[in-house]
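Below sits a lone chain in structure tokens, taken as the form predicted on its own.
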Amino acid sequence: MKVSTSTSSLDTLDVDGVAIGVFDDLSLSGYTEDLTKYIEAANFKGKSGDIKILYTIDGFKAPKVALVGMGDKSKSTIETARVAAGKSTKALRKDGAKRVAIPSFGNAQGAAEGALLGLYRFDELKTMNPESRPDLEELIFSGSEEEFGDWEKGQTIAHAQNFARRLGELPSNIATPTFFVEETKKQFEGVANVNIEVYDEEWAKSQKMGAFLSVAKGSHEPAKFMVINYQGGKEGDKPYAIVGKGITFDSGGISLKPSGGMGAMRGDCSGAAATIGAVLGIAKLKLPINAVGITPLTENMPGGGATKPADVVFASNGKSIEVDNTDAEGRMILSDGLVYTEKTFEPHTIVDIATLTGAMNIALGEHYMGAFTRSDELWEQLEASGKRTNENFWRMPLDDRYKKQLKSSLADLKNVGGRPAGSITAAMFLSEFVEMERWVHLDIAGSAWPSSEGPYVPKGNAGVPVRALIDLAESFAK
């Protein structure tokens, strides 16, 4: 799809279909001139969300017109542009429009990154009957040209983003660790101030890396331990810091997870593929940071080789793990990438995000993503971050009377602490790996595949949270 600009005014704009958003006192956003008649005519209230397309309106060149809904005037944030957009696009893309125009509904940024990550859709292995299948052949935004820029970042952070849904939702015999890496650098290719180093098992063997290697053994893919280094601050500067859980297919292991649904574990991958969606975004924003993100990849399967419950492993910095449960690996690998990242970039912030427990989804639901952290201030700026990308955080506790859950009689802890508050043993386990104040874990195992289509959020891996990563960075670069 070919995305442009225009200064041209929606009516004289020569496409399928324009948007028009209305509030609820039925003034416009993106258009000056007055259609109220259309509007009542229409019986349309500007509710945030109602979408209505009217046909053949005096003096458009445009055959079809919809009328988005954007509710309160007073209450627009980026995030009604964001909705007005990914409403508006999709509602014209299936009534056959190919070509369309839309305005900023306010936020130009808000606009590009709903209408991009609306029209997403994860179809790439289906052989499609393009009549049973309309799509945008151009997308074209009408404003001003002091909005272009937003409209160029929102477009970026959208691109982002998609990159990592598609990244989630790959089916494992495609998506392996090499092919991660394959498709991590063909996304790199001309960006700017950055380097991608990829260790192989042998590497992983002399950092010592027994927490990571021990979920590797089960399978027949080479594990990959991927950095994406990106230098746009000042030589010298601390970087910020992801860590992304990479788990390409988890059958659990030798405690193997039941049939129903297993297919959903190709999304394991999903903290990966944000923190490679992140740092993308991040460079092609030029923003003024130095920024690394590293991705652990593997699969957990159950093969001859696999490591059994109670085998003992030992992870970089020395600690002893008792693998009670196979099926608790990505706290394994990330264990390793937590310490690789501190001692080797000494950064000034860490962030680690995967799909690590069912228990986060029981507690929080797909709505609010687990936040782990030991810094109040860190806290603060990140809860910030995912209000302003509707992409939100819940702090959860980070308290050591839960690591007596983790004691174990083989070694210094065990990699479960039993079903009571599984996600917060999970953390506390990983906590053990990290040092620094301001570390925060993300547990996204409720957001990373939400139930229900959105205005902006497809079926499927939804890809969070870039955008909050993202704004976390900018913070960091203000």
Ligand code: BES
Given for the second form:
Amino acid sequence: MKVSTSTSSLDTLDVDGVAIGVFDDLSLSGYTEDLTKYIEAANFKGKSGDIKILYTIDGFKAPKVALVGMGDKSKSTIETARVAAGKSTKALRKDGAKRVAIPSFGNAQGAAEGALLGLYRFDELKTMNPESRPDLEELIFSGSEEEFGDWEKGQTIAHAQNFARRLGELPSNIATPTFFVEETKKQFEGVANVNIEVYDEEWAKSQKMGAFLSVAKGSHEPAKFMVINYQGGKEGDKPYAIVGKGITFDSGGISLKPSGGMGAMRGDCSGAAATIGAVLGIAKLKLPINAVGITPLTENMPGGGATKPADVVFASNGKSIEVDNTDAEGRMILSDGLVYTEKTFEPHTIVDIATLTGAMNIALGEHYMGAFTRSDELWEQLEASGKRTNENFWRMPLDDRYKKQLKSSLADLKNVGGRPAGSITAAMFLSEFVEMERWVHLDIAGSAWPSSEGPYVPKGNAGVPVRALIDLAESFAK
Ligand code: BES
Ligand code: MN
Ligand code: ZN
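Output block for the form predicted in complex with this ligand, input the form predicted on its own:
Complete assembly follows, chain above in first position.
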């Protein structure tokens, strides 16, 4: 699909369909003439989420005019634009339109995000009946030149998030650690000030990453440790570091998961996918900061060489870990990822992202991601980014009283803490591998795969929280 911009008004554009926003007082967004008679004839009330396509009406070159409800005008935000753009472009596509034009709906960045995130569909593995899922040929933004920069920005953010969605959605026989690395390199081709380093298991051995390697041991698929370094700030400026869990398939290992629904564990790399997407967005937006994305990538498999319950391994900070349950593998690979990140890059902030615990889904479901941090300041910054991007976080406790659940009779600690507070004990485990205060752990296990389609969220992997992580970078740039 081609994406372009135009200063021509919606009514004059020679396209198949245009969208117009209607507030609940029936005033319009994107069009200046009076459409009251059509709106009233269609019994359209402008409630948020309402959608109605009118055909061949006076004053429009386009045969399809989609009215999309925007609710209360005084409460309109960037989210209103995302929803209106997502709803209307999808409705016009479904109605057979090939070339579609939309206005800013009050926020050009939001309109671009909503349209491009909404139109995203994961169908690259389907070879039959493409006519049953027609695509748009062109999406045109109709607005003023002052808005084109914001539109462009929204496009960049949506593209970064769609890339994360794709990496999270692809099955594990295709999206191996090696594939992750290759696709990432392709995406970053031509993006300035980025350096990508890819390390193998030999290197991990030299770094004494016994926890990361203990997970990789059960799989034939070579593990990778990828570092994406973006230098948009001054040399020597401390970076913003993002560390993402990259389990390309989580079978549970020897502590094998039940087979029902196990295919969903192809998405256990969603943290790594979001990390890569976020750094891609930050670099393409040329934010004046330094940022680094770190992704330990491996399968968790029960092969002949696999780690067994009660095995003891040593992480790269020297701590010994009793592997009580091989299905608690995310915290194992992140522990070495976090140690490496803090000592190598001395970042001002570390955010780690992981589909870490099923318990997170039990606690918060899909609408909030759990955020664990000791820093009130970082929490406030993150919460604000979550609200602006509609990728919301809920603060969870990091409290030393939970530590005793991780006591081991064999080693310094064990990798599971029993059923109570499963997400918190996982976070406490990670805290054993970070010294600095400005660290936040995000458990996205509940939100990575929302149960139903939203106005601009497709079925399948949501690519969260790419928008919030980019927004957080912008707040650091200010
Ligand atoms: N990847 C899973 C967590 C998960 C489960 C994410 C369901 C999304 C949906 C993680 O590696 C895992 O298996 N966690 C275990 C931890 C347990 C062994 C302490 C879990 O949540 O059951
Ligand atoms: Mn697991
Ligand atoms: Zn996992």
